[in-house]
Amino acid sequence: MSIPNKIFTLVLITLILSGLFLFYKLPNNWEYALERRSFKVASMLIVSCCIAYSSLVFQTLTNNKILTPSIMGFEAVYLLFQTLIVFVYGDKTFQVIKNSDNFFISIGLMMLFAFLLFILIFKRGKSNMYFLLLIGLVLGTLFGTVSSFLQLVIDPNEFLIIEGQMFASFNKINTDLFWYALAFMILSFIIGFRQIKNLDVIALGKEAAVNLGLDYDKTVKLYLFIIAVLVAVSTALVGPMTFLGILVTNLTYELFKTYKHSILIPACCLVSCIAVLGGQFIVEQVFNFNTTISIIINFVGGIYFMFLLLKAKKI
């Protein structure tokens, strides 16, 4: 099957799943239900595209197909902040900090964390990217450990508040936050797609990219900043979805045997939309909201991640 036909098939499946999600078992008050479902579908599409774009570009920058931006510690920063505010304010958390304030503070902290990493690391030697990954992994583990400790010492009833933030959910999205997230995503995509051909050059490796005249460090910094924005927005909007990036990017590589990011990125966004729409439909219609989409995604993605490790070991 040719690439245009594959893209068309993915678009068709996305539209079918969107329609199924919107119109399946509509209640009597269908106008209200359709409005809520439309908003939820749009939110899922935004998060799917943010995670797909950031994961695929991150793998290109690191030249590694089993890494995602979560290794940098962004999600750990998010969970640490959510744990800290509950630890300090207890059951009065949402009376003190509104959802919109929580959203922007979470994004601000994740962006500050990324900014400090980039400023500190890129002043050093040649292996900046790998050193960046190492520092991000260590700090992410540290923040996760601190979060776990605080979660153990707080009141069990207050822990339930944190638990709601630990798993991705599309049932808690504020309408105002949706529009902010959409604006962040569109702006990031516009900036990123203007230099999308540079990603094809970066995929050849640093030495080849430099020899071809690309300002490698400047381009990498730009895309790392875009990745940080997209990860921060998707995490602050619905919560962490660790293994979704690994799952959808590698499925895209299997479906599309091409190096062109102008094809890979849109295709990966479509695959991600299909995974999230399908997963959320299963959560609502099969499990009747007794689980969350992040659990399903992490379960499937974790198994696929192990498969990729075993496959790489054989090679």
The other form holds:
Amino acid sequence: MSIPNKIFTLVLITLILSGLFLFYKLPNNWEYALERRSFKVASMLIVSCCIAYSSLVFQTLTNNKILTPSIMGFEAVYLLFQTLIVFVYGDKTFQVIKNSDNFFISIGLMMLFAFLLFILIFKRGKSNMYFLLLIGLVLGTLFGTVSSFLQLVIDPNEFLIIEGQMFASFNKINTDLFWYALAFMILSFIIGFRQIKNLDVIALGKEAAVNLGLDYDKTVKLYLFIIAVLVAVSTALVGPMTFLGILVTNLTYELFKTYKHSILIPACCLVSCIAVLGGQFIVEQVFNFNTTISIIINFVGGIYFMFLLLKAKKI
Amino acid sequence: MIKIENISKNYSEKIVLDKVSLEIPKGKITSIIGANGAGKSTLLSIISRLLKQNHGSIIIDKKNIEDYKNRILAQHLSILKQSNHLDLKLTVKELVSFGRFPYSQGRLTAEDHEKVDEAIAFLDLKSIENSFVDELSGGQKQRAFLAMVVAQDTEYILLDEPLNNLDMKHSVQIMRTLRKLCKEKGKTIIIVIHEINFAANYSDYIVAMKDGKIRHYDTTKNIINPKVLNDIFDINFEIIEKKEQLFCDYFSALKDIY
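For the form predicted in complex with its partner chain instead of the form predicted alone, what are the coordinates?
Every chain and every other molecule in the complex is listed next, the one we just looked at coming first.
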């Protein structure tokens, strides 16, 4: 199949899944249900695209296909903040801090963390990606440990509130926040789009990119910033989801044997939308919410990877 | 002309380059030789702005490299490092096309296509131009990367150990190509090289480095001499002259262990 045909097929599957999601078993008072469902589908699409974009670009910047931005510790910052507010306010959390405040403060904190990390690394004149990852990983682990400690000492009932935040869920999406998330995403995509060709060059490695006259540090900084925004938005909207990144990016590389980011990025977004829509549909209709989308996607993804490994062995 | 002025480089306490100054002539092949850790690759990286020096400056065509725009400098000078590991689905032709990035930023013009085809023909890659780079043998891969540099069409070409991991046949192929580039296209080529006999037979000038300093810099004929080589590598050399070609025999050092 040619590349346009593959893209077309993916678009078609995405549309069918969205339609299924919207109209399957629509109750009698369909107007209200349809509005709720539209927002849900739309936010799933946003989160899928944010994760696909940020993971793919992150893998290009690091020249490594088994990493996701979660290694930089954004999600640990998010969870620490969620734990902290419950630790401080207890069961009054939802009266004191509105959902939208939580959303913006979470994004703000994750961005602040990203900024501190970047300043720390780039100020020292060392644009070493792996050093950046190492610091992110260490800080992420530190925050994770602090969160676990706080979760241990709080009231078990209050822990349930945090637990709700620890797993990604599309069932608690706030429609007001949806529009902000959409705006952030579109803005990031537009800014990133102008230099999409530079990503192809960065994929060749740092030395080749510098040789070809690319301002390597500037491009890397720009895209790291975009990644930080996208991860922060998707995490604040539905919770930690970046596990999806490795699966959808590698599926995309497998499906589209190309290096061009102008093809890989939209393709990866579509693959990611299909994975999330399909996974969530199964969670809701087959398992009646008895499982989470993370489990479904990891299960299917794991099987697919074993299939790939076995197939590769034959050659 | 590339003018290297007082370049020093140190990693905290360790001095890698110590006030190195050098002028490299145009249109010639200049080899940099020396033992491991002499600072050869570091010097090459600094000339090509991959690494930042602590002191000193690099002047290319009477202009400091820091005053060049990245893109413009990439039209004057190219560098190929030794490790070219690629985990990308990229064909030879696509890789070579990247050489035109400094000129057209990814949108190839008719002239770019011409240059790409020319580079592919120059390195004899026509038959494998649509193969994926990660499926090529070491020699083919090296030629593909060299073709990218040829397509970049820069006046100065810097190569860091281009013969690394290649057998004799492919080494000769690469060196002949470099000689051809120098002769037919008037390129200035600087290579870091370990195999002394290749340096002796293919280069016009040799820079011999030791302990972060330039110990000797002269025409090939004057460097390929037992005294100089012994000074650089600390082993005994015997120079064999045959049909006006020089060969270095450094195996006489073995005699005492047999």
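Everything quoted here is computed from the prediction, not taken from an experiment. Take the two forms, find the largest set of C-alpha atoms that superpose within 1.5 Å, and that set is the rigid core. Numbering follows the first chain given and starts at 1.
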item: Core-superposed comparison between the two forms, F299 Cα displacement 2 Å or beyond; value: yes
